[in-house]
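Next up is one chain by itself, shown in C-alpha cells, the form predicted alone.
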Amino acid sequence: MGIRFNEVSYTYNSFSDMEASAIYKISLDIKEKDEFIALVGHTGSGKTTLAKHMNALIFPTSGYMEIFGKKIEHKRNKKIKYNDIRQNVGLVFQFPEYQLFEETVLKDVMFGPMNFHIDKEEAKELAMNAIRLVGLDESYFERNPYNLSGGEKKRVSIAGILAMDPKILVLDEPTSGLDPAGKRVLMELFLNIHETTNKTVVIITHDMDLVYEYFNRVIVMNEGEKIYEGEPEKLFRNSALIEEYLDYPNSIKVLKHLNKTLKLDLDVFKKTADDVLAEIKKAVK
C-alpha cells in the first residue's frame, strides 16, 4: 500500500480571518511502486499542498489519509510515528536551500539517515551512495553546498532525501530555473532512479514538454480540485481541457500551427523533436 486520499480537504486562515480551501475533496491513490507521475496545475491550483499531505507535512481539515497502513486524519496521532512515515515518502522542496544547512555536502546528505538513528558509518556510505547517484563525483563530498551552482545545489538537496531510501519520492517543482538541456540532464536521473530502484515518483511541474514526453499519469488540479487523473497522452487529446486549463507541449503546438499555416495533414501527437521532425519529413515526401 501507499499514499490513499479519501475525500481529504484543506483549508488555511487568510489574513482577513476569512477560511480559504486549498484542496477540496481529493480521492487519489499512489502506489508504493512503478509509478512515474506529473502532478500540474496553474500557481495556486494546490499542488504543494497536496504534496505536504502525501508525508503528513500537514493534515486533512477534513477527510482522511492513508499513507502505508497508517490512517492520517486532522488531529495528531499520539500512536503514529510520524518520522517514519517521512522516511518512506521523501519530500524534495522546489528551493534547495531549504534543505541545505550543512558545512559540507557529506555532511548534509547524512543528515537524514543520521536523524533516523542510523549509525554514523552506514550513515556516511548511504550518502556517499546518493550523492554519486545524482550525479555527483568524490570531488563534492567536501564541498561548501552554498558554493555550488544552482543545479548542483537541486542534486544535493535530492541526494538527502534518497539517502533515507524512501519508497516514494515527492519532488516540487526540481526543474524550475534550469534551462532545457539542465531539465532533460535532471528528467534523466529522476527516470533512472525510478526505473533501476522501482520507486514511485511524484513531481510536480509545470512543463508541458516534459509531462507528454516522461511520464505514464498525470494530475491535474484546478482551484484546489483533481480534474483529470490519467495518461498523458488521453489528456493532451483532450482539447477543451487543455484549451481551458493548461497548455500544449511544444512538439504538438509546432505540428498544428503547421497544419493549420500550410494546410498539412501531420499527425500532430508527437512527443519528441526527432519525432517532429520524422513526421514533417514523411508529409513532404
Second form
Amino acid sequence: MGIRFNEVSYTYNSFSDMEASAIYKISLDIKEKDEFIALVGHTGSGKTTLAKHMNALIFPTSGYMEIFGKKIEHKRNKKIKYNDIRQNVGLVFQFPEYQLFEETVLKDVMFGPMNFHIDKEEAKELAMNAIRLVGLDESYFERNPYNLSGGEKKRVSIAGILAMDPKILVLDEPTSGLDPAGKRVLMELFLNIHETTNKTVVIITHDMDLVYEYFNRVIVMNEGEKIYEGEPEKLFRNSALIEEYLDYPNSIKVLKHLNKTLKLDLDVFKKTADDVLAEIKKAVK
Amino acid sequence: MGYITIKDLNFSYNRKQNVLNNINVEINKGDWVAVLGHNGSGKSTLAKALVGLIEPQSGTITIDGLELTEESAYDIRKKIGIVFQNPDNQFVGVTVRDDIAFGMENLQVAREEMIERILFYADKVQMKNFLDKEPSQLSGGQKQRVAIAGILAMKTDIIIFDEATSMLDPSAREELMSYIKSLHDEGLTIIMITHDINEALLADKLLILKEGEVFAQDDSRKLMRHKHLFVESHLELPVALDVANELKDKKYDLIKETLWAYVSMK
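Would you mind generating the form predicted in complex with the partner chain now that we have the form predicted alone?
What follows is the whole complex; the chain from before opens it.
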C-alpha cells in the first residue's frame, strides 16, 4: 500500500498553523507503484497542503493518513519514525533551485542521503546515480550549483531527492520558470523515471496542456475539496466543471474556437498541434 | 537613433565565455518589446545591463540621448525601472506604503509629493486598501503590483519586466498582463522578458536571443510566420500558429485567418 487519505481535513485556527491552505474530508488512494498523477487547481485550492500530507510534513486536523502502513493522525506518535516516511515519499518543493547551498553539485545531492545516516561512500554512489538519472553527466559532479542554468539547478535539486531512493516522488510545480523546451525535457525525464523504475510520480501543475498530453490520472482540487478524480480525457469532456474551475488545454481551445466561429464540426479532443492539423485537414476537403 | 540604443554590447561573467555577444538593438519610444529566449540565453543579463546593474566589457547603451556610464547611472534610473521575477526578493519595505516610497526616496522626491504619489499609484494598481499591510499578508500577484507602483511613482518612461509573471498563478498572471497592456496604452515603453509565447504575442516587437546573441528581431506577427526561428531557439509557437503556419493550401485561408485572429484577441 502507498498513500491513503481517510477523510483528511486540515484547518487552522492560530497564526502558527497557517503554513497551508485548508482541505476538507479528502479521501484518496495513491498506489505504491505504477501511477503517474497530475494534481491541479487554483492557488489556495489545497494542492500543496495535500502534497505536504503525503510525506507527513504536516498532520491532519481530523481524519487520518496511512503512509506505507503507518497511521498518521493529528497527534504526533512517538512510535512512528517520521524520517522513514520522508525517505519513502520524496517531496520536491516549488522552486527547489533556490535551496541549493553546497559548493559542488555532488555534495549538494549527497546531503539528502547523508541526512538519513547513510555512510559517505554509499551516499556518494547514490548521488552519482541520481545525477545521471536526471540527465546530467559526470562533468557536473564538481561544478558549483550557482553557475548552472535554471533548468540544470532544478535537475540537481530533483537529483537530491532521488538520491534518497524514495518509493513515491511528489513534485510541486516542477516545470514553472522553465522555457518550453526545458519543460518538455523535464516532463520526459519524469515519465522516463516513472517507466524505468515503476515509481509512482505525483506532479502538481497549472499547465492543462501537460495534463492532457502526459497523465493518465488527474485530481482536481477547489477551495479545499476534491472535485474530480479520474482520466484527463473525461475531465476535459466535462464542460461544466472545466468552465467553472479550470481551463481547457490549448489544442481543445483552438478547435472549439474554429467550430464556433466557422460553424464547423471538428472533433475538439486532440492533444497536440499535429493532431489538430490532421483533424482540420480531414474536415476541409 | 532609437529611444534606446544598444550598440556592440559584450558581457561575460568570467571573461572566458560571453553571456552577451555583440548585441545591437534599437527600441523606439512607446514600443512594447518582448525579449524571448531559452533559459540561459542572456535575457536577464541584458535587462541588468540596461539598468546599469552590471557593467559590460565593451559596447554602449544609450537611453533618451544619454549614454549609460557609472556617472550617468543615477540619471538613467529616473528613466527606466525594472520589475523582477521573484516577488519576495524585491519587497524592501516593511509595509506596502514603505515599499512604494523606497524608489522615490532614492530620487529624493519631496515628502508632500511622495505622499501624494503613493496614494495615486497604490490606487492605480488596486492596492490602496493594503497600504499598511506587510509583505507576509500579500499574495505573489499583489507583491508584483506593489513593485510596479513603486516604479510608476518614480515616473520612469521605460519599465522592464524581467520574467515578472513566471512565479504567478494563471489568474494573477493574466491580471498583470492586462495591467502591462494598459501601461503601454498610456505611452510607456515596455520591455518584457519572458519565455511564455502567449505573453510575447501581445507585444508589437520580438527580440529573440539565443546563446547570448540576437537571433531575430522584427514585428512579432512577421516573426511568428516562421516556425523554424522558434524551434531553433528552443521555444514553441502557440498551437494556433503552429497549425496556421502548416496550412499552406488556399482552401485553408479562412481557417488560417481565424487562427491568427484568435491569437491576436487574447
